[in-house]
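Next up: a single chain in structure tokens, the form predicted alone.
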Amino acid sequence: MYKLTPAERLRMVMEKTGLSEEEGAWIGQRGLSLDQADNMVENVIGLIQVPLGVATNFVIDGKETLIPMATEEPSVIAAASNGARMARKEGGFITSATDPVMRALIQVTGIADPQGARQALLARESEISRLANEQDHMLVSRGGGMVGMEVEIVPTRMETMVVAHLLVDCRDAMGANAVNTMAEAVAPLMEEITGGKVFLRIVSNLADRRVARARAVFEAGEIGGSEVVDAIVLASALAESDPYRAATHNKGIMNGVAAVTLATGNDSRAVEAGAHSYAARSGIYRSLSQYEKNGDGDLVGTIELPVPVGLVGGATRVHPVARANVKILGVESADDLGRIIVSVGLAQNFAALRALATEGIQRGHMRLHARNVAVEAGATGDAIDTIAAKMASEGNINLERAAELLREL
């Protein structure tokens, strides 16, 4: 794919995914309007475009899946082309999910018994629960709603509160708004069974309860052999135990996880919030993925992490360049866009590591990065790919290199 055209790839893409004309125009031509913008957020003065590719080769619990990536940086999709790549043999992807349940946070304070009014909440949870499901009889007739509650005694500097948990299922949508929805309603009555005062009523982007799991197999001759094995479960071992490390090596895989959830209009900053705080609930900053060698020595990576994405609501419904990538996907619920999210962080944080064990993960960033800086210095077409790669060959990437060959050629 990457040797063909931009129009050439969205052509061949149209054609696998059954997408509109009108659907390939909002992608390659038009893409949100300053109307359509005006509308979504405030003060609207322009827009900033991100690139969009597509990501090739995934292969998700047995079906063949183009993936539509937002991103800016150089490599990221290729890495994850690749890494999906590297997983066809063995079978690609395989996934699984939790059920869609997002947490409303209530906090309680001026207690003078937090342990009782913790049991008085906990002793009416019933009566909370048909209260928050009152709000929204759309998604209890969908199957979701409040499903459980869990209340917590929450020391802190100030005084000790009590907090309690809403869990609500909020089936195909992300579930802020449904959420802190209950959370308003339901306010007034636990103020009431516990005589304290609550102020903050709000979902937690810690959506714990609302996990996907990935896990892949990459035979050890179709990536470079024992040795990199190896060093791919050495560099995991050090993930999996020092902060330092942790914090590039899941930046890796968000690399993966945010350019998916930006391209179908999910709100990035939720998922990588929920992320990062998953990643430190045992109290120390570890790794979201781990790597192993299974018994024919070939290599085991495994992802876990919170996906609180939807595909009713927000920019999904309202960008059409967003409702048209959803359609790439072939998505038909949140589960199964959370399933393809956790592969993708899977294929971009195996890729990286495996660049780490082999040449070194620089080198390629930098090829790819030497093109930016052709087109920086001017350079046009066919010249961007030849500039680009001398200055690779070289190992001499900068703005006066390019300019140099520009003016040669």
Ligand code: NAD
Contents of the next structure:
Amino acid sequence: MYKLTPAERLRMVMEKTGLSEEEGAWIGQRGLSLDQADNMVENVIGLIQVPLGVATNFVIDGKETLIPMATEEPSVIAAASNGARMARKEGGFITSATDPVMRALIQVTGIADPQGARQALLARESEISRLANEQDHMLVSRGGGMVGMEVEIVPTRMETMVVAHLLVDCRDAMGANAVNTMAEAVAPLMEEITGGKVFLRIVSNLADRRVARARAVFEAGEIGGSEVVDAIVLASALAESDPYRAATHNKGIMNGVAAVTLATGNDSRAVEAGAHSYAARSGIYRSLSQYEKNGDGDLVGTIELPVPVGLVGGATRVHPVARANVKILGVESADDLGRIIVSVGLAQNFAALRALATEGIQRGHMRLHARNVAVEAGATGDAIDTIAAKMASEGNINLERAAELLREL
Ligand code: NAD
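Given the form predicted alone, corresponding form predicted together with this ligand:
Expanding to the full complex; the earlier chain stays at the top.
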């Protein structure tokens, strides 16, 4: 695919995924209009474009899937495709997910007897639940709605607070607006029950009840042999225990996760906040993925993180390119999208670890970055590729050399 022009690639994606001419035009030519943008956010003055590419080779739960990725970083899409290719031999990515349950927090303050208040709230759960569900008939009609409640007692530097968590199945919505509405609606009842004063009523981005998982087996022969397997397991062991390494390990995962999140018009900050807070849930910030060597000597990668994404609400239905990207993915539910997103995170992470465990990350990365350096030096048209190729062959990729080559040309 990388040998085609952008227009040829788009045509191929349209043929493979059944995108209409109009949907293809949104992606390839029209993009978001200024008027549409003006309806999305405030004080609009323009648009900033981000490249949209398609990662290939993904087999997810037995299905061939093309992955639209929006990212400004070179080598992300190539690496994801490469990682996915190496998982194919053993069947690709196998996924699972919890129900799409989000939490809304209600902070009750001024309570003299937190244990008593907690029990009083729990005793009235069905009444609270009824009131919450009355706020969103549409969600309830789709099989969602409040499914439970937890009440925490939280000692803070100010006072001991009672924090109620509404657990809400958000079906195909990311759900922040949906649960915030519920939290605001039940707050007066909670004040009445506890005699306290409610302040915050808001979704928690630590969406630990809405996680997706993926695993893949990478055959040792396919990835460079048992030494590579061992090196990746060692790299994983460090990221599972050391926050300094875990941060970069997880950044690599988020290269893939954020690119698909953005391409589908979802809230990338919500996904980032969820991922990093989940990584720190034990009290130590750890990696979101793990690698082991199985009994056959092959590498087994696993990943688990919250994926609060939706197919309705937010910008997903409003942004025409996001809508077309959802169609490319062929997903029917938010759950499907979450499971694809974590698979991309795992492929991305595996590709980075493999590069680190073998030739190092810089060679491939800088080769792909060389074109950016050439452009930064002022190259245009054919000169970009000529200069990038020359710098790559010299193993000397920097702005000074690019400028020199441009002058020579
Ligand atoms: P939303 O309110 O636009 O859409 C959700 C609603 O769609 C549901 O409440 C339901 O009534 C309806 N719906 C129709 N079909 C549905 C189906 N099949 N499944 C589920 N619901 C269906 O959006 P939302 O998902 O509640 O909230 C997402 C938005 O909230 C994003 O734009 C996000 O950026 C923003 N947000 C995020 C935060 C945060 O993460 N902290 C806080 C506030 C707002």
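Positions refer to the first chain, counted from 1. Computed from a prediction, not measured in an experiment: that's the story for all the values here. Under this definition, the rigid core comprises the largest set of C-alpha atoms superposing within 1.5 Å between the forms.
**Q** Inspect the rigid-core superposition and answer whether the C-alpha of E8 shifts by 2 angstroms or more between the two forms.
**A** No, the C-alpha moves less than 2 Å.
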